[in-house]
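The form predicted alone is given below as one chain in structure tokens.
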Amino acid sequence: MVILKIEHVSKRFGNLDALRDVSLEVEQGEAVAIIGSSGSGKSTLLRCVNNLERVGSGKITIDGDVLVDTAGGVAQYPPEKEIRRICTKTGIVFQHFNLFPHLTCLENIMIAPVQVLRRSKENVRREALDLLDVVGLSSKAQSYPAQLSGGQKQRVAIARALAMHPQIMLFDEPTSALDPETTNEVIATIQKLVAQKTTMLIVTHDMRFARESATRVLFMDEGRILEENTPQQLFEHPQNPRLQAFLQSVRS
């Protein structure tokens, strides 16, 4: 089952093409991970999927619901609170984890559900905990996130997230802002997603956990998407000279 359908979008900043004419598909189960170098429109295609930035042209569908799609060459979207419904659908990491300080590791997992999602507290409050023992941070739910590590913080950005139910996961540079110690809590839980068959995808730096991680790796360079495989074939039998280069930079 299609998860997560994008048709031929393109994005421009000005006079820059963000995008170009860029298609995938990701399944239902799916770990898909998107490799390539700064500005080569990994962030941009998962924030155009999020709603965080509009279209130019092209098509989203997300779990049977078009998000946007094109007519006479205009990018056309719903209306604002149908747009908020479809998604509802995605659940997003951000590098720099975005919680409330003010909030609870707990509170920052129950606030969406219950004003978004208008669910019973002690219904979210259950799951929410549930939530913080599979990213192994059970005994931080009345801990601020002034006293986390950076990797606890984005362990609790990942529960907060799924908080939601949603169909699909984005993460975006999940690991890029931690240490390696804690880059590794971070991959480790996020394994944990992969084994239990959550779709995701990932925007990363990280060639490793691409690798060790991912179903299937995308390389992105200058908007476009120059090669897809799995992740053995793709690092060690690579067939686009874009990526050759690339992947020979990142191992200097």
Given for the second form:
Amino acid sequence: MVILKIEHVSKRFGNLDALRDVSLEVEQGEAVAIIGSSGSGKSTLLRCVNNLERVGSGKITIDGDVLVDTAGGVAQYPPEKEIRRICTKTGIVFQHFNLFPHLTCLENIMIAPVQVLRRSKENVRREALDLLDVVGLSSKAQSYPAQLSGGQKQRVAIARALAMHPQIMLFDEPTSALDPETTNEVIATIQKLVAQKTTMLIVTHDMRFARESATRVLFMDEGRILEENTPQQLFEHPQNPRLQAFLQSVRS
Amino acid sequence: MDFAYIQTLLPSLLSGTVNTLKIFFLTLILSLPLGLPFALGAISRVWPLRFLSKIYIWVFRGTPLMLQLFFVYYGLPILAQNWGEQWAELFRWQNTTAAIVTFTLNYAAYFAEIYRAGIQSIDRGQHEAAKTLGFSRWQTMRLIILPQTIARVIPPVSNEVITLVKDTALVTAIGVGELLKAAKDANNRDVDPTAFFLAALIYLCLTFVLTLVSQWCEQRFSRHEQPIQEG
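Right, and the form predicted in complex with its partner chain of this protein, after the form predicted alone?
Shown next: the complete complex, the earlier chain at its head.
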């Protein structure tokens, strides 16, 4: 079953073509990693999926709902409320965590299900505590984000996104702002989700992570997907010369 | 120092202080919340709201408080005369009322500007996180942005509040019997400046207490920002 379908999406920032005719399908249970150098459009693609950026043209379908379609060369979005409903089917984890600093970890996880989905506090609370357990931070329920390390913050951010029961998790360079030690604990958490067949799209600079965790890897360059394959094939037998050059540069 | 003389001064000075505090607290209670709609207006996507809010802030911050006070107390009733007697009646206020109305409008403009800057200083990532979790714009403002803004605006708001204590002395100009007027009257009557010293001392006490309150507020509202030692 296809959870995310991106068809012919293009986007410009001024004179820059951030995305050029990108198409991509993500099946349920897949963990798709996107690699590529800075400015290749991989974060922009992710941000278009949950409406942090608007596409110039193309079509995005999330779990059967059309977030955007193009008619007569112009991108057509549904009303604001409908966009919000569709986008809550995606959960995003940011590079810089973006936890709410005035709320405890538990409150960070609970606030959206309670306020947006109008679920009962009791149920959400129980679930939030379970999620904290999943990410290994049960003891930090009552701590504020300022009291956590970077890796701990990112794990709370993952729990916060999971609490909305998204159909697909989006990771926007989840380990880029972390030091090497805490990177591993975040990677271990994400790998746990991979093992549970959580559908996800991961933008990353961490090649080892992409190789070990993803079920499929895409290489983006100058707004295009140039190559996609299983991690093993892509890393060991890169076809496109730009991918070869990119892998060479990150290895050295 | 003549303690007997000071004792004769105290009743009038203290009742003046009560009036000063009355103007101070009423202005504060009214202007602190009134600043918020103007702050939200100033950053609104709806341009007429934005335009009106900015004009309001510009006019009240850009003209002397004393002028505004004179206008409300002396000018407005004359202006209202042109609209009919019932309007003139409506705007013919007691001097204390005129003072509180003017101060409230004036300070709301200052608070609005502080709130606006505070709201806009919150990291864009907070808006993005809230948006992707499905919060509406108003929910984002109410649940995420404003609670964080409070901690940030406490220092500049405290500053304004301390200025307000001293600005209340301006209402002497329209004859309100507050602390400064009591001191001035005593000085003129007895040809002795002791009352001014005492008034200064009382103003200092008030601002000192407010400084303590603001420090307490700062700590209280930034608790979540302080890393505590883990056990």
